[in-house]
Structure formats: structure tokens, C-alpha cells
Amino acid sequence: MLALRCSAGQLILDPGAPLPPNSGEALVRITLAGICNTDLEILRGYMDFAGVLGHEFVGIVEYSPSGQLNGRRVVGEINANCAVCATCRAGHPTHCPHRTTLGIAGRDGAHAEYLRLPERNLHIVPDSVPDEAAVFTEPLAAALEIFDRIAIRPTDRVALLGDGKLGLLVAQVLALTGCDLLLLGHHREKLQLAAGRGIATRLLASSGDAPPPASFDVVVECTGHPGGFASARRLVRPRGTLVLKSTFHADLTLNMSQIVVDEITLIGSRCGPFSPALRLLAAGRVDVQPLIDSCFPLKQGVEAYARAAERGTLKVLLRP
């Protein structure tokens, strides 16, 4: 089976990958996947991961233990939950002590030929959503997992940091909201992408163009860098709140003092819900199309890590 494995921190296409064993789970056959900034931060060391990269994905199932799914177009969760420790039974299977995350802990992923996952992870894509659309799934998921986290009103200010795949798209879902919002980024023609669908942008050419310190009510941190806490953490009002997506082979130095001072309110969020997910690329409600790169053959998924790792670089596709 043809993979893309990281080794040592080395990619490394592998042809003869062998296949995870069945262990009851269901088999797919992978029709589309996308490289994400995560992906990338795991050749760096991030979760120190060793294995078949990659999580974003849809494909075919080939086998499924029910036999219910056998032949549908699927997208999947990435996390593999034990369904029975006391986490799972209180509705928190994304935190099961036991958990596998496919491509980033304990389970091999989606960039080769095939995968592995419980049956239950598994999401039928409706006809109406082209694979080009349904391996955005999982990102958006992502991003709808703020209003899991948080409750965005109308008339809120909120600041969102980072122009790239993943605050594109939380952009987007924010924008549904009807919130007063603003996408600060550093690449003019990723923040046009979004304005061409109404959002307000601002361009980061220097530190002068940042708006005013303390100036939002929410603050979503989507940068994907280090730096980007500071730059969020400076702009969120006292008694706001900051939300951080961004996930990075990196330490962060904090004034955590200044936090209890201004009195803010931190909140992490990473992995979202499927269905509404896919309600919304069904009605079009968001927009993935451009964001897509360029789609590269499965066999020259080396070249395609190097061109996602370019910066200002959107979304590679991998076909196999």
C-alpha cells in the first residue's frame, strides 16, 4: 500500500506501507485528502508522532463491519474513542484518555491508499458535495467547534488572526453569526478571498496597522505561530475572550499575571462536529473552492508537502 510516512522527521513514500489490521474496523479507500499546517508541524517534532500522516480526507468504504456503509462516500473523525471510560460516557469521546488520532497519535492516516476507523467515526457525504468540498470537512468541523466553546453574539466585536487554510474557513462560519468582524492577516490575496464574501480584512504590511490595543470583545488566535498569542492576547479586551486554535511544534512564553488582571478567559478548541459540517457545504453556505492550491498524484506527495510548506501557501490535495 503506497504512504506518505513521517519518520525521524523525515517524509519518507513508502510503497510497501502495510496495512493497519481490521481489529473490527471499517476499511476506506481514499478518493481525495488534504495536507493541513498540522501535518506540516509533525515533520517538526509536534506529538512526536511516528507513522502515515494525514487526517483530512473522503473516500469509499470498502468493507464495514455493520455492512451498512459498504460502497458510500464517506469523510471520518479523527479521533478513536474506547466509548466506554467515564469520559466517553460523559459525552467527551474527542478527550478519551484512550484515544488514537488518525495521523497524529497511535493510529496511521490518511495519506496513503487506505485507512482504518471505527465505523461509528464514519460521516456519508451527500451526492450533492463534490470530494473537492467534502475533504474540507474535518477543518470546518474544526472551525464550527468554536460555538461548542463559546457563544458569539451579533453584537460582538471579534478580532480573528491568520489568513490562512483554517481562519479562511473560520472566517467564514463566524461571518454567519452576523458578529462585527474583523480577519487581520498578512497576505493581500487571501484576505481578498474573503472580502470578496463580505468580511471586513486588514491588511498587516507593520506593526502600525494593527488596530488599537484592548479593542474586541472575542479574539480568535488561527495564526499557526508562536507569535500569534501575543498578537491576540493584545487586542482582547479585559474581561474578553481569547480563543486559540492554533497548534505548533513550539513553547509559548506568557504573562499569565496580566491574564488574571484584565481577567480573560482562555479557551482552547480544536476538533469539531461532522454533521453540521457537512450541512453547510451541502448548501453552500461556505465556500472551499478557493482555497484549494493545487491537487498532487499520491506518488509525489514529497513534492506536494513542499509546495504546502511554501509560505502563503492554501490547500494541496492528494489523490491516490
The other form holds:
There are 2 protein chains.
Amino acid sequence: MLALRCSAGQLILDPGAPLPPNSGEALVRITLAGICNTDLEILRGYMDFAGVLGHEFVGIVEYSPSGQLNGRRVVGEINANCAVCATCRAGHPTHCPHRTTLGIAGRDGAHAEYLRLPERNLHIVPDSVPDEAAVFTEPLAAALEIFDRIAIRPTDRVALLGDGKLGLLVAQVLALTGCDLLLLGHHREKLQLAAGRGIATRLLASSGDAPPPASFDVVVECTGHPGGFASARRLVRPRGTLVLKSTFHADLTLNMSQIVVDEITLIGSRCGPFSPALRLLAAGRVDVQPLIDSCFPLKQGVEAYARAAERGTLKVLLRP
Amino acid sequence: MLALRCSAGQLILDPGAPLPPNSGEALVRITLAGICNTDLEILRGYMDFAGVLGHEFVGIVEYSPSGQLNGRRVVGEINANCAVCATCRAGHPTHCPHRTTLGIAGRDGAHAEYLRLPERNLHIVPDSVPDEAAVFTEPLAAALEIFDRIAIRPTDRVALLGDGKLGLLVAQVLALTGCDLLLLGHHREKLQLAAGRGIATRLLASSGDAPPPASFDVVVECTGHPGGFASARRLVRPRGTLVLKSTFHADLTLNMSQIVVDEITLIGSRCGPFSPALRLLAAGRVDVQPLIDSCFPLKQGVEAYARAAERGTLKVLLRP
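Output block for the form predicted together with another copy of the chain, input the form predicted on its own:
Below is the entire complex, every chain and molecule, led by the chain shown above.
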């Protein structure tokens, strides 16, 4: 089959990739996939991954061990867990120490014609949700994970840093809470997408545009680059909460004493729940259509990645 | 009066320091003071402070504006706040942006014969608590602050890193919760102090002595040096909580993606509540007597600081 591989930091279009071997897992024929910043970070060395890239997809089940999902249109949770270890049984299956993760760790991904995942990872997509929306289920679930980590209330002043594709999803789910939300970013046209949904935005064209220090109860960092942390840190009030969503292949140098002196709570947040993501997409509570930059055939995958890596690009899709 | 000053990173014994000027605040004649790691860090440049050092003390009120505390034996909260700003009114007076902090920021401290603090900062010491215990009220309150930031339950596996004077206080208050506590340190004789209180301990004599990675729900970092963070990070389970108590004059280089991927909660914790600290001291629920290394007359303050800076030294006291 056709697949996009990461090999020693190089992106390779492989027309002769083997079909995923029969492992007793479900086989999914991919109909649409998305390129995430994490895929670009993997090519820069993040996670030391070698294999087929990609973890955002929608597809048709060609084989399901139980037979129940055959022919169904599905999306899939990306962490394949053991279900029996202490971490899984304690209710943290996405943190299973034995897990593999689709296109990220120990498991070939979705930028290919087929993938395999455990049947229990798959979720049927409601008929009312087109492929072009369903392909956002995984990042939308990641946005929703914030609420599994912290309660955000209508009384909270919340700043969201980053108007990229993840930021624009997070903005929409934060807005659902009724909190006093301000989205901060560097791209006028992206901020306008959020403003069109009634979200307050501010363009950071010069350093004087930043809000006053310590003026937010909660700050969510979605910039995807190391400099975002310092900006987020600056905006959160003493005893406030800083939510980290970005992952990147770089270390940060921090003055931890500031975290202690200001008694900041710092929360890491990663993969999230698929069911509410699908429900919100079906209900039209989150609008993902404007987040699509372009769609490339899989055989032009190298060009698609180049487009995704350009500064300011929103979601690039791949169609096998 | 006699006072110990920090001036351009130098410790100076000043026999001709002026009495704290009459500012309308209470005047306290200090009877006993403690040297904290923060004092040593200030001499290394932390907080850019110049003035009389010291923030742990017990003393007799020589003048109180209301007259109600005259002649009473007191300890004092170290942050002098404005009481009227939004931060104070929101219930975070220790974070008042207009605050001064005794011997740390904008206010002369307790390593002197006299100090001034607002009357509302002072707490009467129960007669049953001797000076040698009352002088620990401030660090004990800082230990108790952990519970204002996170609930620790009997079902939690908790690791405490650091068997220094703060660590040994934190160990005792963590033990009050009934949690499954393990104190980790490098000093056999200090660990024995905790073991004598029924606290499980482990001597980290070689790297093989560390518990398995990700084996604790909560890890409290009290080592007082930058390397402690990486050890603490290693021990906390995914979705666990890392409490930071150490302040030091150094930056840390971190891989923040690990915080995101493992969805760690990182909590900074600083000054805490004095009333429960005094209550626990009066009830004998926390034993501070074994934490005293030595007591120097204030006029031998330079020697006292030298002793406090020796590796492995517990609490050094100063008697004016």
C-alpha cells in the first residue's frame, strides 16, 4: 500500500509499504487523515519514532474481530493499551506503560491506505458528521481533555495563547463553558475565525498588545513553540492555573522559584475523550470546516507536509 | 541595634543598625530567630534583597498600635499586604502585588534585636509552646500550605524528597493525613529522626536506591536544589501531582513535553497558615526539638550563617 514514513527524520513516500499484518486487531481503510503539529515535531526528532506517520483519521472498517464494526465508518483513539495493568485498571488507559500510540510510538499510523487498531479503540461516526469534520475528532478530544484536568467556570478569566489549528479548537470548547475568554494570537485571519463564533480575540502585533501581567485565572498554552510558556506564565495570576497543550521537541529553561512563589498550578493535558467530541461535532457546537487549509491526495503527501509546515497553515488533509 | 544585613551578597554584622522607624506598625523585640535556606539563597542573589535578613522569629511585642498585644509573646506572618487590592480581597493576601516580605523583599527582617510588622500579622503564642518550638511556626505553616493547594488522602502513595529541615517538617504534616508516605534522603541521621516518628524512610546512598519510576501519586520536592526536580518528576505517576516547595536562585532546564504527555499536575506552594501551625505545636502533633542543630548569640551571626551553610546542617537559631 501507499504510506508516508518517517525514517531517520526524513519523510518518505513509500508506494510498496506492506499492509499492516493481521494482529487480531481491526483493519481500517482510511478515507481521510489530518496532519498534526505533532507529526511535524516527530520529523524533527520528537519521540524518536520511525514508521508510518499520522494519528488523525476517519475510515471504513474492513475487518473487525467481533464482526460488529464491519463496514462501519469510524474514528479511533490512538493509544492501544493493555487493559490489565494497574494504570489501565486505575482509569488511566491512555497512560498505560505498555501502550503503543498510532503514528507516534511503536505503531504505524494513519498516513497510509490502511491501519490497524484494537476494536475497542474505534468509535462509529454519526451519519450527520461528514469525513471532513470527523477527521477532527482526535484533536477535538484533545481539546476537551482540558476539562478532565481542570474545572473551568463562567466566573473564570481565561486567556488562550495560540491561534493555530489546536488553539482554534480549544477556543471553541472553552467558549462552551461561558468563561470570560480572550484568544491571543499573531494571525489576523485566524483570529477572525474565532471572532466569527463570538469569541473575544486580540492580535499580538507588537509587544505592547499583550494584556497586563497576572490578569487571568487560567491560561491555556497552545502556541506549539517553547516561547509560549513564558508568555503564558506572565499572564497567569498568583494561585492561577496554567494548562499546557503544546508538545515540542525542545527543552525549556525556567525559573521554577517563580512557580513556587506565585503558587502557580501547572497542568499537562494530552489525549482526550472521543465520545463527547463526536457528540459536539454532530450537534454543530464546534465548527471545524473553516479550519481546513487544503486537502492533498496521499500520493502528494510530501507536498502536503511541506504545506503543513509553512508558518500559519491550518489543517492539511490527506486523502488516500 | 545589632542586626545581620545582606548587602551586595555579603553578610554583615552591623552593631549600629537603626531601630526600625515608627511606621505605625507593631514593634517586636526578638527573643529567638531561625536561619532558613531562603536566607542562604538570598545571599547568593535570590530576590535581589538588601537589608536585614531573617523571617523566622518569636518575640515580645513592645508596642502595638491597638495596645492589645503589648507585652505578648508572638510570631508573625511575613507578608505585609495592602488588604484592599483585588488580590487581597479575592482571598490571596500573601500574593498582594503591593506586599513587602520580612527579610526577603522591601522590609527589614528578624535577624536583629527588633522588627516591625503590621499588628494583624502577629499571632499570640500559647504558653505551652516554648520559644524553641514557636520559632518553627513560619516553616511549619509553609509545610501546611501544601494542604491548601492539594488534598492528600489516606489512599495516596506519597514520596517526599529531601530530609533537610523543611523536609522533616513536611514529613510530619504529611504523616498526619494517614497517606502511604516514604521520605527519601541522603542523610542517615536525619532520616532516623523521621523514622522515630513512625515515618517510612529510604536512604539514597546510590542511584540504585531510588524507588521505581512513576510509582507515586504525589511527590513533594523539598530538596532545595535544582537536581531535585528531575528526581521528583521521575517518581510521579502519569496524572499524578508534583508539589514544589524549594526555592533557589537558579534556572531549570526541563522537557515540558513530558509534563504534557504524562499529564502531570505541578503545584507551587509557599507561605502558609499560622493558626494551625501553632495549634499543632501546642498539641505536640509535630516535634521540632530534634530539628535544632545549634543556637548562636546574634553577635556571632556570621559564624551562625557559616554553620547553617554547611551541608547537612539542620536548624540554626539566633538569640539576640
